[in-house]
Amino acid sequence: MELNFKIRDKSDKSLKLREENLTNFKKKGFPNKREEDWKFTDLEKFLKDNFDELNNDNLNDKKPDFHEFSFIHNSIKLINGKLQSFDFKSENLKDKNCISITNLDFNHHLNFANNLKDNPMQNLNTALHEGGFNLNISSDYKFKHPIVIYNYFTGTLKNKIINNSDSINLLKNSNATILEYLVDESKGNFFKNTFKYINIDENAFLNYYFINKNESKNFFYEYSKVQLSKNSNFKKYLFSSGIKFGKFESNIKLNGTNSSSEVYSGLFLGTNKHQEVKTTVQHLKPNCQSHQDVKNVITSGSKGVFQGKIFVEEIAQKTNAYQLSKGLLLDKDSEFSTKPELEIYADDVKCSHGSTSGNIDKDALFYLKSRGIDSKEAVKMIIKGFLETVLEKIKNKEIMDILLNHFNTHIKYENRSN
């Protein structure tokens, strides 16, 4: 696979700091199964079988038509990870300053980015970085309406390495509820580098929904730093099914006391696809909670991945940690590979992790076939109850519509031998 990466704008005030981010990541390259992070996601030979060359000349940016939800709702638009626009008026804001929201420049990249030197992903983001977005939000603004980030992919992408950067502020005392909506529209195989960097004050709660809207051929990689204050809490929920490739790396940071954290996840992988799910959950004071819950379906040749560590500080006493990874195997060319760790410094604490993976059941299988149900359906329904643990956690009507639209369009079983 040939390189062809170039900063193409020399008068840039930082183009030496972008040449030197470019030659360290030129040092490493992409990371493969030889680095302990990377060992079930071999992204250098990953890229390799799919690209002959990867190149970040100018995109062919073509708008789309966009097409919103009829939900109330504000909204955030990308297209190819650049900010186009945005519309806050569902808010009704009296105090424009509320909300703010901008391109995030490189300068502001950098404030986040300096602490990632090590990672050549974050080398390559910041030598090539070219835009995204920094949403603020003000001391104790509460959001009435969710917020849609509309993440569109269109125009001729083949052989482009798109390198963005977004940044989420709460402030002290605020909330928000953000969907990300993945719609690919693009021609040609893509490579997206994301780094997100959201930061949650004090008293401050963030919903965070990622759903893709349909297939998607494309290569996407993405590395999460959230960092929690005092009473603080943090919520993902990650919904990726039908990407070709994604690995969704998540830090969170658990600053202050009476913060809390969950992470939850629930992926169907059709035909010959590769998801990795990657958490560090730092518990740094005392009384926080984290809780995750992964589940993956796997058929047809693909490979789901879930890595999880939780750390417990010395300091961090009457920790309260969960974590639970499943895999459900539809076939035998699917594959599931899961490492939790723990890594505990305090005597107080409760911390626990379990991973399983198996088969559809066949006494269950066998009850719904005998009850009139026809094999395809009776594994669908088997799919769904295997993951409503995760939906239950989804209090938003609209959001779930949207996510149980998700599933019908995604979850695809042909029949078998069972």
Second form
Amino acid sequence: MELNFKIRDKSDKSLKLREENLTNFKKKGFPNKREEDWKFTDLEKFLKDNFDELNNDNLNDKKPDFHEFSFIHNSIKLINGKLQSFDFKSENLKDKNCISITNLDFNHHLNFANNLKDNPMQNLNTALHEGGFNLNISSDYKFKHPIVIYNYFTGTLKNKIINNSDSINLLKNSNATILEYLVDESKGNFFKNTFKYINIDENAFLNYYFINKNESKNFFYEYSKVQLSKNSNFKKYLFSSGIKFGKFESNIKLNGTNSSSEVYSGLFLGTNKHQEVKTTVQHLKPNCQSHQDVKNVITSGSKGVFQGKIFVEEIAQKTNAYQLSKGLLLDKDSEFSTKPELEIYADDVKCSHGSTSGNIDKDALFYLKSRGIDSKEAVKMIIKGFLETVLEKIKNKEIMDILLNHFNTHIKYENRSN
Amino acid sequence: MSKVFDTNKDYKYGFTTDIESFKAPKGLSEGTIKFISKEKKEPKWLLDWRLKAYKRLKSLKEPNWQKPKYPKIDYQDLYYYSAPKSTKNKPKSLDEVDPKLIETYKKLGIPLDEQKRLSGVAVDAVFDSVSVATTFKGELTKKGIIFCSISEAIQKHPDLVKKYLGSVIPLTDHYFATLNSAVFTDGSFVYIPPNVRCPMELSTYFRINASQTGQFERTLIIADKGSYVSYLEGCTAPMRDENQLHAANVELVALDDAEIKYSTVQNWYPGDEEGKGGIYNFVTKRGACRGKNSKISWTQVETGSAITWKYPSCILQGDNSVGEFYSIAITNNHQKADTGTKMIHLGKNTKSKIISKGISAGKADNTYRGLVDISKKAENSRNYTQCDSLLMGNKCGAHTVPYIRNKNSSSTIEHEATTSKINEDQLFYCNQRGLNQEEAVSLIVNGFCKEVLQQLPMEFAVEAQKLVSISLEGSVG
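Could you output the structure for the form predicted in complex with its partner chain, given that the previous block was the form predicted on its own?
Following is the full complex, with the preceding chain placed first.
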């Protein structure tokens, strides 16, 4: 695989930094399975097998037709990772300064990136950084309607690598619901390397949904760094079914008392998919809570991976942390690997994890069949039931509708053996 | 427990040696290996095997992914072979032994003669257990069971040793295992012939001269078709030991319908309360269920050593084979443990069960690290894992690092882990009924460990139960 990476930003200030980062990246290269964090996902091999070349050449693709949802919402539109436009009219803002959204420039990006210098993917991201958005929500502002981020990929993205980063900052007492909707209509192939920096101040909360629209044969790596202050709350829902390769990493720091985080993921991995969900939750202050629930339905040569770590610092007493990962393997070629990890230094805590994997319960299938349901339908019901614990957490009706659509598109189960 | 050893100054790198009786030069080299081999009158194939391991060792790096870090070991500063020690440095009678040590022995209910042996008191050759051992030996020979030191087996049963040595832990394994292959000194050898059920628990205790196996112990146990053996290693009492680094290799082979039960109680010197000294227990234990319907069961109670770093594993090759792992790891003061198991499912209908209980007190760190790997061909396989950790105090750590891979849809894996402290309601309940804090904790901890303690052979279980309580003395309140 040839790497044709060019630094196009020639301004004095950034050139040196970018070059440094590129050299650092080249020293380490793309991570492979010899590295603990990438043990189950050999990125180097995946890229080598699927790309003859990777370049960061400029693209001049015309604007796609955005098919917007019909319910009332705000929107942020991204094309190939870059901020295109935004619209907050539905909020009827009296004070326009409540919400600010700008292009995330390189200097701003550096503020965050410097903390992750050891990560080669971060080095690459910084070296070839080409923008993203920077969303600020003022204190006390509570969104009336959800924000939809239309994340479009269009044109002939051939052997292309996209490096961008986004920042979301919620100040005191604010809240927001964000839906990132991935629409991949590109021809050719690309690899997207994204870093997200999320900061949630005191008493603020953020619900973040990620839903993928159609089948995508492309490669996504995403690293989210989430910082929570006192009494704040973060919920992430990940529905990336349909993506050929995905690794979604969240590093959540519970840095204020009584803060809490929840991560839910429900995936149906159809033909030859590889997806990994990786979470690290750091309990740094007392009385924090965290909950993770990851469900994978895996079939036809797909591989699901979950790596989760709960870290509890000495002073983080009264921590309550739970982690559940389940894999439902539908046929012989499917594989589920997990590494649920606990690292605990405080004694007055309740931390636990559970992990299971296996086939459909024969008794459950028999039960349904004996009540006149044909086996294909029965399997579908069981899959639905399996994912239900994740779905039932969603309170927003509009998002639920989108999600049901998403599952109708992606749950394709060929009844082969049963 | 560590209080017991406060006057012990011998626990430095290498070991105190009696110059007169010592022959091998210091350091690791081809010369040392040839020396060991010559001293033990080994056949050429074994020397070649050792040298091959040494060659391989030179290309390996010491692993550093483990949780407990330790100061760099200077392998050239160690002695790799010492002839049996003279009695010059040993205490002459129990009066010279640390009274606290004796007190612990009394608590554990250990007979006087055994106390002498354990504390390293020079005793006469006619030792009570010797006669016992010879009686047992007669009975074993009648059944065709071979139970001797591995040096003896190399001389007397070379075919068996040649066939199985290194077949479970190959020369090309990790650093410490390869080091052991190059320089191992002695250990046990057990062979159970087909369809024989070993009439008693085999223990190193009954093997004459077992106390001088050295720091690079090598044990090989073979259970032929349809046989059964239960093997006990170690002892509940704190052992006097002069080596700091222990890199033993234990290989188990179970053929068709055979069963091996391997129990360990490890209570070596854990270092003092400041974390100085103590033994590094870096052991490679692996069992292969080669035959159909075979079974290997590991049970371990790890309370000693400054650092315990081991993963007794099962390779489930034969169809319907079963692997089990029961573990209690207790760490107090500055002790560190990184232990767990690997269950590698290769055959059809293979089953494995992992029960791990970690207890951490003082400033200790306790890690469970394990692998469950069900391969594509291991149809209808099953694994159940449960690892619970108990924390006592807020200066200690408990960690769980399981790796779980399922590549077969007809197989099922279940894993659960919890971490918590002793339930205050339980403590209150016990206090209310007149138990003091220490007794209450001991009772609760023993209940916490019960599932594992039950797996130990009877005599062992009673002692181990007491050991669990003693190990946590001083950590409450």
